[in-house]
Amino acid sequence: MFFSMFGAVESGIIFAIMALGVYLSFRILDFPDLTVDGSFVTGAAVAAVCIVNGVSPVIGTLLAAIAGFFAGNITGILNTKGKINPLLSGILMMTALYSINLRIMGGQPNIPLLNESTVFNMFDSFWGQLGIDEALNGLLGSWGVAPLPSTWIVLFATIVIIIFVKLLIDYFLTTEIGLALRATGDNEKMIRSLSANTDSLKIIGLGISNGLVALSGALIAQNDGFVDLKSGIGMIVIGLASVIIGEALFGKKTIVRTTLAVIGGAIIYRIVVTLALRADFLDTGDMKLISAILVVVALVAPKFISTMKDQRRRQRKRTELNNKVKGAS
């Protein structure tokens, strides 16, 4: 059970990068971008091909993010310059990316990475040279605590990466371009009246969004040890579930708090899915169904709770009014 939860938190942090990308398009730009299902695999495919061909995993991961950025740019161009509906723009790009990803992968439906060097192997090697893992396990042993799992370095590496990405997004959204992006999502006509180029802002915003999604795909592929052509199916649902769950549980008063909420939502989502899959009547094929149910619950629950609070508030006011009337009489 412990190792299942450990793995859930580990993968949840990596998926949180993808969720932050969905947050940028879905919440900041108010753009329902379905490119996510394709750009996730694009990032994984580019990183895998680079690593298999001897390119440094770090460079391969950065190239994966750049490839996702360009995919998002094309979606933005289809919408802004081609005047295609936002939803249809994403669907068209997602469909095109299926063939593009297959080309990137050399016509193979999957690429194994089990015996290849990854960014996590590099972290592990670096930490081993410093002797930190042995020191930590020795300290835990002196306290009577079991040694850390063999993959604990992956968790540490993902925490470092997600903190860096979060701080970068928080800073970006407070810059002039970031504020213009937020204004474009809130009121495009208003920001256009102030001579802002909303088309360019959308293209940049969607590029950054899909760049983060592709980065997540690259890290997931390296963590899992393979990339599959169909691994991106349903990623938009996972991203939306993370955003909605995080906002419902932790609130969304400020950018800093909201991005932290999205990360928390992604981790909670993976934990819930892991717990659900441990049930005897569910298997891995039900993961998409579980994701859809979680999104529905996350969407409906806040409104239901708000309605119940309003009803209790109105009932309390009626009771107080009746008591005052009785007291006056």
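Only a predicted model underlies this, so the values are computations on that prediction, with no experimental measurement involved. Numbering follows the first chain given and starts at 1. Between two forms, the rigid core is the largest collection of C-alphas that superpose within 1.5 Å. Compared with the form predicted together with the partner chain:
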The other form holds:
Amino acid sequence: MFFSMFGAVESGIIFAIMALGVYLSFRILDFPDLTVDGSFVTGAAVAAVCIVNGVSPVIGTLLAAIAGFFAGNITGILNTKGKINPLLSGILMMTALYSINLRIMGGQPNIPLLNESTVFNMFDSFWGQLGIDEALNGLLGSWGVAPLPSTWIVLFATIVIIIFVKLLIDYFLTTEIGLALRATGDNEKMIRSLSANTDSLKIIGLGISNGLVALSGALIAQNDGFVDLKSGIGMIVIGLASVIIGEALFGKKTIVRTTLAVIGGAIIYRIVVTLALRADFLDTGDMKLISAILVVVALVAPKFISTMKDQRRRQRKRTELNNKVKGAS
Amino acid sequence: MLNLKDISVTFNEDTPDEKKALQDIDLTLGEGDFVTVIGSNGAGKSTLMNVISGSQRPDIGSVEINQKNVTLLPEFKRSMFIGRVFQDPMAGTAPSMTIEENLAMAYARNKKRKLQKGVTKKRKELFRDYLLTLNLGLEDRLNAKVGLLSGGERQALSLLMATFTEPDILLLDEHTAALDPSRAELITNLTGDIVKRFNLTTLMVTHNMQQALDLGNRLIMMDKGQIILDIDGKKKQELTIEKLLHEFKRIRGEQLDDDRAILG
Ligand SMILES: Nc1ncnc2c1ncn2[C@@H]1O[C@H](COP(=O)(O)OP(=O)(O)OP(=O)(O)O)[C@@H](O)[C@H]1O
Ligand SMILES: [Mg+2]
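Provide the structure of the form predicted together with the partner chain, given the form predicted alone shown above.
All chains and molecules follow, beginning with the one already shown.
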């Protein structure tokens, strides 16, 4: 139990980077961008090919993010300059990326990364000296937890990365350019009348969004130890699920709060899926169905709850009034 | 300051729906001119504003601002020196962003937007000072989302955002029409104050004849895509609603009735 939860939190944090990207396009830019399914794999593929060819994993990961950035740019150009509707722009780009990703992967639908150097294991010897693994595992072992995780570095590294990404996004969205970006999704006509080039802002915004998605893909590949051409299918739903669950559970009053909520949503999503898969009648093939159901629940439940609350409030008012009338007569 | 030459705009040309929205418009505004624009529905007033702001390209003719030909300059570039307030109070502000963030976006209008904080301590002070002049208490609500403000408050904020960077030209298109009478009066007064304070070259469209007479130093009347009346200076001051209606009848040879809706 602990072991599978540990894995869920680890990958939940990495997927949170992707969810933040989806948050930028869907919520900030109000642009339902389906490029995600493709750009996630683009990131994974670029990083994997770099690593297999002996490039430093750090550089490979950065190149992956840049590749995702360009993919998002193209979706933005299709929409703004080609005047193609947002959904279709994303679908076209996602479809094109499928072939491009296969090209990047040298025609193979799968690249294994076992025994390769990755961002997570390249610092192993340094990490080993710190003795954190022994300390934490010793503590857990004394409580009778088993089996124990083989290393804690992935968890620590992903926490550092996600905090960094979150703070960067929070800051960016308060800069002059960031404000204009938010206004582009909020009231495009208005920000254009304030001399902002909304076309460029959309192109940049979608670039950043897909850059994050590709970064997430690159890290997932290195954590899983392989890239699969089809691993991006349904990614957009996972991203949306994380955003919607996070917003519903943790609120969305301010940007700072919402980005935190989205990260929380991504982790909770992973945990729920992991728990669901433990049920005997479900197997990994049911993942997408579970995702879809989760999104539906997260969308419907808050409205349902608030209607219920409202009804109860009105009921109470009515009883109070009735009692008053009775008391007066 | 503003120079329009031979502007024509036709919508749906060569179809049964063909509409000559503007026909050979020539108009020159000097610095500090405050021109009120009246005319019946469909006269072409909004189209004229859109041609100046760049959201509508003229079929023929040229637009010059400060002796610079801007006919082909895209809308967002032109808006560096043109401030606008729309009829719809929802149109001029970003509802899910705060008052100070909205002001910060307006503040960046005539500069290049950078990766520096939009709202700084210093700017907050500045925004507070500007908001004080509105007398609506908004200076104490810098962190409130604009979507929570009333229509009148939003329109006052839009007006401030359109003007405090002192644009070369201010365009107001029926910016009080969606408000109740008392709010409309408030915004009308604010408009007069702000235009005077910053000495802005202004075009204001209105259906309220009294407002058109009270404000500004010059009045133009449009009909069927043409400017049919242009009165300024002392003659404008002596103008009354009766005289205007009479003028219209003399020029057009027809009665201007309430159905034509020139009266607000
Ligand atoms: N985008 C468009 N496509 C087709 N016709 C248009 C378009 N915009 C305006 N028109 C037509 O051009 C004419 C002038 O419209 P405009 O909006 O400039 O009038 P207006 O003077 O602002 O009227 P109102 O007082 O009702 O706002 C109208 O007949 C209108 O139907
Ligand atoms: Mg109009």
